[in-house]
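Quick heads-up: it's one chain on its own, the form predicted on its own, in structure tokens.
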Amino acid sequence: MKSFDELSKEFVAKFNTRHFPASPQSLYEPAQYFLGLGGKRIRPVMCLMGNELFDEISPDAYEVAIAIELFHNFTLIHDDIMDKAPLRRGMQTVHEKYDEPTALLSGDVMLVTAYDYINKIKLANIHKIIHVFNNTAKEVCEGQQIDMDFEKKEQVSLPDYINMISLKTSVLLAASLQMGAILGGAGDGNQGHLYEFGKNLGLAFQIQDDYLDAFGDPAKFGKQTGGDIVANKKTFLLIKAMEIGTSAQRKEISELIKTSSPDKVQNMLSIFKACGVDEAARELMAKYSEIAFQHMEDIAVMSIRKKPLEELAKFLVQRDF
């Protein structure tokens, strides 16, 4: 059984090639440029790990993993346009470096190319894979739309937020594992447990990300403290504070959202701590982690085969607080 790092190196070696024709250059160069910005490649490697959980990794798993990574990058190009983001991984976004119409088309052609890779797999699995892939792609779009809808709302409920991050973030992790499992010959029960493992792991990771943005050590995580607060993002912390805070605290939060004061972040963090939402975030993250590991426990394969995925999960959700 290979570790995430070992499989990551194998995947990157296969992925770091040219996926598009040379012409028209104005369409394909921006797409290749964006792929060259790198990334953690977590989702495609999870597909390989989902495959290896049940069998030796098949050549088809690499084709599907490449399709997953192309789809993920397609969503990032379009997200950057919607967010008007100037940078991605410290480099110019496609719409900034070129223009918005080019970025839209480059993202589109990336998605189409993803289907070319799926089309290379054995016919026995192609219908199942396309069904999971398409359903997940639709859900990711739903999550992005709901997230944009949140920007226009003054208040968002916690269940609505969990649903949004599940669709926008978790389902692609879950589906990547499931598609690998399908190619490894897993039955429906094992596929279901693996999917729920990935989905709950994704929820734990996102809640933790919300927490670390506010309370993490910038030196460790490379992020500005309170970046989400500055951007007025409706994170778990903000939503929970508006739900459980006193009327005075809720009023202060509403006023802070409208300002760009230098003390905004520190004042908001003080309210979060006074409300106890920092502890609530840790508790919810632990809850989703526990559910994820229970589903992993219920997968009917030898424990030794589960080790790489368990180690990856612990790495993702047990970063230092």
Second form
Number of protein chains: 2
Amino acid sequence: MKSFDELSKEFVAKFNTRHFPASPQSLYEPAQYFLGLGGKRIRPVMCLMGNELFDEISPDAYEVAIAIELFHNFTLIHDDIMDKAPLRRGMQTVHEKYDEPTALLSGDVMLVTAYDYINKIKLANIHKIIHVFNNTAKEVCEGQQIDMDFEKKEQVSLPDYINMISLKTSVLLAASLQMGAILGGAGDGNQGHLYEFGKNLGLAFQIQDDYLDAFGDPAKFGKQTGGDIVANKKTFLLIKAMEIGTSAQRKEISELIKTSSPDKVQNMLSIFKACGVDEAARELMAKYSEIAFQHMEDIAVMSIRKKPLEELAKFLVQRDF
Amino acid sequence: MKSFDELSKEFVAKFNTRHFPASPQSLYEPAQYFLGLGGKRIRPVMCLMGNELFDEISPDAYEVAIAIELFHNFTLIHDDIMDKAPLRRGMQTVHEKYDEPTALLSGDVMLVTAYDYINKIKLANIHKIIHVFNNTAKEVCEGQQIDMDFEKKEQVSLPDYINMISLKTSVLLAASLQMGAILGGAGDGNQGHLYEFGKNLGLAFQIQDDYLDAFGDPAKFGKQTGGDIVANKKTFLLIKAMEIGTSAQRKEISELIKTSSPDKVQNMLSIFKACGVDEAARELMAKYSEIAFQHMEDIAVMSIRKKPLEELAKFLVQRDF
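Given the form predicted on its own, state the structure of the form predicted in complex with a further copy of the same chain.
Every component of the complex follows; first up is the chain already shown.
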């Protein structure tokens, strides 16, 4: 059984190649540029780990892992256009470095290229893999649309928020594991448990992300905290505070949102603590982590095979940075 | 053997259904809205005709035909964003009726849905179909990118122009026929001839389109002529005139491009005629038509089976409207 780091190195060695023709350069150079910005490659490695949970890693698992990473990068290029984001991993986004039409089109061609890799796998699994891949792809689009819809809304309910982060983030982690499992010959029961493991892990991770953006140690977190508060982002903390806060606290939050005073972050954090939403976030993270680990427990393979995934999960949801 | 009209009715009966889930409405309503704008559905019917050339029409040919039409509509939604087009078939484009992020995302989800339909076909053909579909999809993206690149260029060569319209328009017609043929059990030779038939027909059609925009009868053409001239579009006529015109004519064209005088169209048409590019366009159309029909001739099936495709081809390239 290989660790995340080992599999990551193996994946990167295969992925760091040119995925597109040379010409027209104006279309393919931007696509290749974006892939060159790097990333943790968590999703494709999860596909490999889901595969190794049941069998030796098959060549097809690498093809699907590459397809997953191309799909993920396609969504990032298009999300950056929609969010008008100037930077990604500290570098210019595609629409910023080139222009919007080029970013749109190089994203499109990256999605088509993802299907090229899927098309390389053995016939026996292709219907199932495309089925899971497509359902997930549509869910990720749905999550992005719902997230954009939230920006126009006064208030968002907690179940709606959980549904959104599930679609936008968790299902791709879950499906990456499941597709690896399908290629490893896992039965429906094991596939289902692995999927739920990934989904709940993703939810825990996303809520932790909201938490760390507010309460994390900037030195460890790697970026300034409070960014979500400054941007008035509807995070778990804000939504929960608007749900459980007193009417005075809710009023104060509503007024803080309208301001951009220098102590906005500090004041919002005080309200969050007074409402106890920091504690609520930690509890919910713990709850989703627990559900995730229970599903891992229920997968019918020898526990030694589960080690790398359990370690990855612990790393992802117990980081304090 | 069924005529274009018969197959068109059969296709539309299957296509005019809902292709997306109900929710989130903000994502799927715009996608379904765009499909509701209609269209001639030429490409999917060509898939059915390519299929019937070799065998009775199979259910899989309908699945691929739907995938092709969804793909075509995905490209239109995204092209409309890139071209900032307000109208499509006389109705608001998606980004105009909703907004750009929604148009981008509903296009993405339409492309994914196209692969859902491909995923329904029998395993025996799926690798081949995805291979042709993907290559064509990438070529169509390349054609759009090259077309956008042309806008920034002073001058475009004729071979570059032919390559662009081939990628942007012809290859999808060609591939639609070929995918039908693959599902009909055609051999590589017949597939190749049918592909070339569609590709050359597409080239003849596109050059005719350039010709009719300048010299067509507005009453029959259905829209005002001269639109390409007003927009300074690099059409076959303009490119060819800049190639074969005298230096005085070329200078006059360059100056006309900078103006927007009321007699711009009339003056440009006079130069086109003086250069003889109207005649050159008719000759090139005839040449591509001839090549197309030669390839049709070379397909090894009984000539009675070729009738509907030959009639469609004659209709497409001998229209004077």
